[in-house]
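The data below hold one chain only, encoded as structure tokens and taken in the form predicted alone.
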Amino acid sequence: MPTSLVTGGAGFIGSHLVERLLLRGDHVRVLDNFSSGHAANLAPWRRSIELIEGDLRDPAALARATAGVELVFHQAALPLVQQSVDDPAITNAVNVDGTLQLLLAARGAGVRRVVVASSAAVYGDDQQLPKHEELPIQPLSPYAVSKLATEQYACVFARLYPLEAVALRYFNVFGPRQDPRSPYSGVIARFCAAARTGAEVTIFGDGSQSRDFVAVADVVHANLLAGDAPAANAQVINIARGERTSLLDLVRLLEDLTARPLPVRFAPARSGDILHSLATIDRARVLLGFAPQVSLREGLRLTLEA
């Protein structure tokens, strides 16, 4: 039974990793500190599980979490694109330094491949469409810099070591337990909450932008995807659904899955927002295998059934 490792186990899309790490029969050991993570999220499979509660900047917690793993699933960071405004050495410690430990205790531990979760905010607000991963990267936070550093280390130690390491470029990731109370969650989980009791929604601007929207289940499988991929060592990967979703057409979307109305309070648009997101997802579809195999529709029934 081969053992992975997924840190940030407990926050939104490394729960849903655990799971299905478990479901195909791994040994699944957690590393997490509990910053952003929920222990809930953890607990129908407490049991199953090996948990080390640390942190990335600790190389004994390190140590101990890559111990005779096979496959990391690195999805542990400080999410917060204000919180590395505010504070660009505490996202740089956690997200920059403590991917190059993990690197590190990977390389010592053996560890076969590490699968490091990236950002399509590395695209920062070019405005050709859709991204693809050989567009010129324009960061416009310390969150995008140190994503483009967490991949661009992955990458160069899976050409300096016998490392393998992948990097994915997340789109707009919804689904099931992404927390809406958290500043960083997506607009999906905002109105998938207020969809459930009838509240309003604020949308700032004409709600004519529009996103890439991906089920976490798709993440996931990517995910599983890039852990053996021969041809995905060293790449970056966008994953997304390739298609773009307005906001009008979203909260359609949910009036029609509710059956009732929701109610939307239009605001001024936001300095720095981008306006439009869409990826390609024809190397993920080339190196991965990979295909969105859960529509907006689905994924949105999912989440507010959750």
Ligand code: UD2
Second form
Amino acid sequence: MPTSLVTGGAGFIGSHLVERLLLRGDHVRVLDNFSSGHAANLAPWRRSIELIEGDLRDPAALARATAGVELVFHQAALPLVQQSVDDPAITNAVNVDGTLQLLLAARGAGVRRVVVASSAAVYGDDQQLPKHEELPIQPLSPYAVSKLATEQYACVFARLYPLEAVALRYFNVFGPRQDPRSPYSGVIARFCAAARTGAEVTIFGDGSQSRDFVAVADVVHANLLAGDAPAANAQVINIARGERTSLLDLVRLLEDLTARPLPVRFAPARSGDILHSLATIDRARVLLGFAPQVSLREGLRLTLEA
Ligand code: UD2
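Next up, the form predicted together with the named molecule in place of the form predicted alone?
Below is the whole assembly, all chains and molecules, this chain first.
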């Protein structure tokens, strides 16, 4: 039974990865410092996994976490754009240095492949749509810089050393267990939480802005494919659904699913907000054999039910 390590396994995407890796029969180890992850996310599988409470900045924790591991799924990071603007040094220490230390530990432990999580944030607000991986990148926040460094370090390690690595550029991921409580939580987490109780939602701007929303189950599926696909080594790959949906359409879909109106308050657009985001997922199709399985409607239904 191969051992897979999920860093950030107590987080939203990480905990879904843990669940799927256990289902396919892997021995699963989690490294998490619970800075934004929650023990509750792992509760159903707590007895089936090895949990290391530790930090990416701690070489001893990384050595323990990577020992005997074949595959690493690196989801741990400081995820908030605004936090990175307020304190770039800590974002760099965790997301950049932490990733470098993890790659070094993985190399030292003889890990076969590391799959790292990057973000569509690296594209900045380039107006060209859809975003494909060859577009000029334009990070607009220290967070985006840290994700760019993450993917570049992964690819450089794959070229220099006997360690395979793949970087996945996630677009707007949504699904059960995404924390709706922070003001910076994803829009779907917030709108689904409101739709369950009939509470009001706030749309920043006129609601015509659109995103390429991808269900967490599809992101997990892409990770599993990226763990094995030979042609994916040293590549950066968009992970999205390849369709965009406006916030107004999102509200209509939620109203339809819950069979009741969702009250909307309009507020001024957030500064720094981009208008539209859409990915081309041709590279994921070709290199990973990836095809999204979960429609937005089905993904919303699952999120509402959770
Ligand atoms: C996503 C990522 C972020 C960063 C960024 C880079 C998520 C959750 N966030 O931010 O980490 O990578 O992309 O471009 O994936 N909105 C509302 N009402 C709300 C919440 C949001 O109108 O209550 C709007 C928001 O102003 C934006 C849109 O919804 O226009 C999507 O917001 P988001 O925070 O879900 O995601 P995004 O794309 O800004």
